[in-house]
Amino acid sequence: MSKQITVPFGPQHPVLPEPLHLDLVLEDETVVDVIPSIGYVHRGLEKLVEKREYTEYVFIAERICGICSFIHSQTYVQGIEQIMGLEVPERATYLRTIWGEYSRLHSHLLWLGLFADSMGFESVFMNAWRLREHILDDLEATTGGRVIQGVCKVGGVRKDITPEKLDEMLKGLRGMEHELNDLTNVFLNDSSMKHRLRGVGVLKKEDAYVLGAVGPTARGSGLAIDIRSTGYGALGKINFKPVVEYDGDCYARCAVRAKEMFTSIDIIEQCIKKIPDGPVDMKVTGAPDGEYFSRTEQPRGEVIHYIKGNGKKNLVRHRVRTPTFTNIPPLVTLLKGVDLADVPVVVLSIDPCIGCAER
């Protein structure tokens, strides 16, 4: 019988972005079971909410992550809203959608980065970040920000897009489909990538839904869970269809991935043609006093914010559940029977975001 020993796989690590740390037991080359051990990067965000007014804390929610932090800030507003009963602009809601999408494009572009750098492919490392330059480029112009955008508040947006620069935002994103078909031929097609990808890490239908996975963790196991589905924003306007696979391995969830990507480009361009005239935001006066549980789909999955007010400037209780944090046990099922070599791979599959998980 083989003897167990336990190897620490990060907080640091060459292909981790970020500081996830797991006890891997082996037995010889194989994980026989994983120990997750989180809380490096605690922040104490959601403790703020005593100390900042509810139309400031906005600024906060949207720092609980760099890479998705326009629909945390989306998230958040949403819900302020729902509970004061305001009606937002619809050109406003349109304008959410449409860097909500791009902010999903800057997202997998950068996965997919990191997941060809985890298996030495620098030069498709390079290009994927190549071409999420150009998706910053436009939140750049339109927001102010490349990567913090500080551009939504209560009653809707600070900031609108003329037609003019809507239109050459779209052909942007038009002329970049030929090189993002490229690169994505290269995930799907390459048979190198194929051996390192396919049957590793496999997540079954059954464990995904049981375990509670969400975005493309889930729907590479073959559950067609998106929250964008319910109609928040402008979606409920627009036509677009979730992106499954159904194998549950890595090369699945990096199909989905990949494939989103134009989903994403299709669901910008419904929204700037049908987008309306009409003002960005509104007058706000009061303040919450209710509850909400506040849902969107963030590029990792399904994330939650539960904002409770009572009336006052400040809100008695802002709690935030991830989509990170959600998959975390998907994760440790994932790891189960995989080589060592293989763990990186399968760990950054699920696009880890552990400043997300740990506010």
Partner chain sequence: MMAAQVITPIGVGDVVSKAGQAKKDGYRLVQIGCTKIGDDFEIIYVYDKDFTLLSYRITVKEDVVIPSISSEYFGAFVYENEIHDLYGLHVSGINIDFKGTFYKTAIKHPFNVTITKEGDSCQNK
Contents of the next structure:
Amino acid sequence: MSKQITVPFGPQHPVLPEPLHLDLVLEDETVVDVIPSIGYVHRGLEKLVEKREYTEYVFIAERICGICSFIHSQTYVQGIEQIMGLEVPERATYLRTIWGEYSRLHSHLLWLGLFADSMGFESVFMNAWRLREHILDDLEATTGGRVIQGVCKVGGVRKDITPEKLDEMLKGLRGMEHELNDLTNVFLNDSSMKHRLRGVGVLKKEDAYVLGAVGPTARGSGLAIDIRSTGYGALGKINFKPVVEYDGDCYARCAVRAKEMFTSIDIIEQCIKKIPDGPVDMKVTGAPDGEYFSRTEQPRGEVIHYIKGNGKKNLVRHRVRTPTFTNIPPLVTLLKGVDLADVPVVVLSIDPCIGCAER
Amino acid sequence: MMAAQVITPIGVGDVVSKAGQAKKDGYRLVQIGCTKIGDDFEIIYVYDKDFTLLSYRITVKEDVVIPSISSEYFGAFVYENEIHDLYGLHVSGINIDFKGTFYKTAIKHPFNVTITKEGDSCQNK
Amino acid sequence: MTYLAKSPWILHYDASSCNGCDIEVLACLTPMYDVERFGILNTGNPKHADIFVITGSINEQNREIVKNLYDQIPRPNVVVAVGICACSGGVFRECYNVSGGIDKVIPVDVYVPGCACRPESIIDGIVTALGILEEKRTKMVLDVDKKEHRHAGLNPDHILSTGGVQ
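Having seen the form predicted on its own, can you show the form predicted together with its partner chain?
Zooming out: every chain and molecule, the one shown earlier first.
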């Protein structure tokens, strides 16, 4: 055994678009222990419920994270609607599901690009982000915003999509499928990718469960934890099966995300075929009185918004448990034993979203 | 409409045994969250199995020491350190205890104090 | 400014942004917007950088880091604050942990508002920054020339701006 040294990783690091800091304890080139420290982007936005009314707070909830933005606002308004007992118009739930899957597509493409970049595969990064622009174009055309949409509100959504645009979106996605196939083919079948990812950073199924892994990190280890199975929004009327891989290594987590993009396209297609006519919002009066755990599936996994109101315009508490926050303990576990040079790849394989995690 | 969620109230002494039971029954830890209501602190432990939630609530005063469940669930340390840093409550026996350095905040224990900011709505003076 | 004499490189740091502006900064580098056509590259090393692109607002923990990164970037440099949070704190300005815009810690040359900023406005901000960078460089070269003139016993006011040495 050689002497142990501690190497700081981050907060400003070439592979990380966001500040995450890890103290890596090394023996030679192998990581033996990891101490995470967070708080670089902690804003304390949960405390803003004291200053913003629950209807205004949707905008703050959406800005917890710029990547999972739409699903955060969806989770928050679903929680409020649940407490107030509102039956949201069906068309609005379908539209939320469509936009939710669009943001999952854009997030996964973003991640595939960054992941490839962390391995020095710059052309794949560029290609993934080029495809992502098609998704963002559709989001912008239908909501008005590229990454922060601001389209959810308590009681429905702010904008409707015309049937012609829905058809056009569907055609656009079908046209993309061929290019997406080419892209995922690189991740799943390229020999240098396999060489870098197979057997690296393995998270066993039992560990993943006990440590509280969620999202693709859990599904890559053989756990079928996908909150979309609970059928929130319009998902109850959609045929859907979570993507699960069993190896628990970086390759498996990567494969889950690559395959999930096609699931998302499938869900959007079913939604567009089934979407009913009708209004997209309803009048909301009063204020929430009660508490609720609102759960949805983000691109990175299960998110929980705990909402507690006491009948006043300002909520008592809004607490967000984001997928990255609960994926920190699994990350600490799976980093032990990897080479220092593999750390960037392993860290990115859980798709850390620090903006979410620290709020 | 989804099913109503039940949060069972328990005593501080039962936290660890309930966590052990939940683990034995095959639940995973979803979150631990804290809410300040008046002078009391409500801590809610949430577990999940096959998309069914199991929730326990304890209500404590500020000086009560809360036992850590990190012996049962390794991942609990992130939540327990968070409760310590944001609320100033004491949690004993955390496996990875950051001792107040998990979050560095401008104001100590921000969720435990009423923050009154100087009149100007924009701080960028 | 009609042409660029140099290829300016950017250093990007996320102060306490929600990611929205960060991914738009990255989107600027990708084929759709492609700032590389201006010779702009994203670098991870502050010593390589000319332009400091910073998103999000200042909080207690990143105050020192922002200052540290800024000090490491060679002069002349320009700072571009991207997004309303970097300009003034944005929707989070009332949060207990947010102290305000980037200009609380380091001087900012270009403010790019927006939540999230569109890539077009980020590119516009960076191109504006290029002009400022060029001005700063000219001034710096001129100052050095004047100093040398003074050393040689000549009147420093007699030199004309040459736009810098090549």
